[in-house]
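So this first bit is one chain, no partners, the form predicted on its own, shown in structure tokens.
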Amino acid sequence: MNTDKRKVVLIGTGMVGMSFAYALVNQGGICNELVLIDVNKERANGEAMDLNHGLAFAKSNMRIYAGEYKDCKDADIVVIAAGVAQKEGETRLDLLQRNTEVFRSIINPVVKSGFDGIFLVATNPVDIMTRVTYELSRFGASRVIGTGTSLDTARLRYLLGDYFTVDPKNIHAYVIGEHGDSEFVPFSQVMLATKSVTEILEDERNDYNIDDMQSIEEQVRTSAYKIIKAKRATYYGIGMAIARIVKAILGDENSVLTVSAKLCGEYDSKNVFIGVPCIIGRNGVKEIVELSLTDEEKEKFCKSRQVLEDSFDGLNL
């Protein structure tokens, strides 16, 4: 990976490949080079252009240009926002079919363009849009990344700072699972700082109770199809969760992040792609945290789990 350029290709520039773009510009420092791929190429050079005449104002100073898979010769990430969108009501994993299809025109070019980064995917269904990736492009594990439960994650801390009234930064909290229904939060591993929140649930002290705790989980779990239902479309919330992945991996910052890796031998799982914490840096995941999770979260964990290997198994590779 060339760490001094410095440069990321984004595939699709939709609602949420440029709330990653613009992002990226305004967080500044993150890379020098942005490249902006789209199958209709004159969309891609407005958005280009737009985001070049808002340099002035950014904090960083970078390239952004309209270019082609080529491009992605000397990336050190291509990121894949490419997809259908998901329409009110349906689940994520009903854009599993349509969405392959528009993967296999994507990741062959790449590959050919002899990239040798780390692609980091966010088009749902991401879980198995990620081992797509994977499978088709014949990349290492490591270097293969999906969105995961990123935003749900920052979802859920969002939510217990609420709860709690303390700065979501305080909360250390996952979703973990599949990016969809059956994801769930293993309230044992849940900290307020160094303190359970286990603990602080039982202290009859307090007014906190686990109810709370399910209302606020199922919360976490509904979100997109509320925001789906009142504009049509997710994309500020990944579109930052896709800037802040990319910033660990080319600041080698070795951030704990719930990204979609494949499992070998943890949680008691073998190649499936999934939300799990991890360790991300400069080669992509490092590390996958395993948490101790409880008989009843490791059940859950299972449900979750088999649900994307059912959806897998169904596809046409």
The other form holds:
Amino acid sequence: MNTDKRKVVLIGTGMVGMSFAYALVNQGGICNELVLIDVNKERANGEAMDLNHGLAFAKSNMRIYAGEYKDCKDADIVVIAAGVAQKEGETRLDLLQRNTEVFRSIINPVVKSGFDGIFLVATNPVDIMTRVTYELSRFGASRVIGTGTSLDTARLRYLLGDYFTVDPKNIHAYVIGEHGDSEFVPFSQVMLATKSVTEILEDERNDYNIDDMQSIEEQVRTSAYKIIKAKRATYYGIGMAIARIVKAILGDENSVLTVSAKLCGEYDSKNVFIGVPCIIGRNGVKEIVELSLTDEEKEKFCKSRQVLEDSFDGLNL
Ligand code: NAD
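We have the form predicted on its own; now please give the form predicted in complex with ligand NAD.
To see the whole picture, the full complex is given below, headed by that same chain.
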């Protein structure tokens, strides 16, 4: 991997892709070259112009331009936020099949360019599209990452912070599993600073209770539906989540983030890509952190994994 320059290629300059690009420009210092690629070249060109015009107000300078697949050759990270929307009457699996064809038209030229960095996938259903990227690229599993439940985890921490009136940064909690309806919160692992939330809930001197925890978990699971109902799509939160993962990789942070990663025996699972806490650094997934789940939580994980396995098995790759 190239180390003296931090170059990111974004494929898919729609709402999610450009929210990520906008976060990069505003946060500053994460990368110094950003290439925009979209099947709609005019759109990619327009987006590059628009972002460049804001650079005078940004914290640090960046080279931003609309490019071609050959520009992936010396990139550190290729972020994929390209996708097609569900058509009326189309099943989830039909959509999945069409997005797989979109990915075939993307991954093949990226690999052909000589790209040797890390793939970061945001396109939904993200766990399956990450596995599709892995299968099509034949890259090592540590270099193929999906955004997984990173945004869901941020939503959870925000809601728990609000409930306990504590800075979300001091809440240690994860949403794990499929980025979708079968995701869940292993509450046995939730900590406020170094104190277990289970212990806090059992303490009769306060009014905190388990029902509120379940309501928070439900709010996390349904927030995308609510946002989509209100404004048709979600993009700022996921854009910032992508920027956070890119920062962890390029800064070699070894930060723990809940990305979609390939399990190789962890959680008694193999081959599936699923949202789990991972240590993320310059080479992608450095380690999968295996949480000590209760039997009930293990069962939930198993069900979520099965949903993903069934979807992937239905695909014609
Ligand atoms: P969008 O329609 O605004 O943008 C999609 C872009 O992909 C368009 O610009 C389109 O031209 C481009 N595209 C389509 N086919 C292409 C191809 N073959 N090559 C290159 N570009 C191509 O959609 P959006 O709102 O930006 O959403 C993008 C994806 O992100 C969707 O799959 C959405 O479900 C997903 N998403 C994921 C999360 C998450 O948490 N992972 C959250 C929100 C949205």
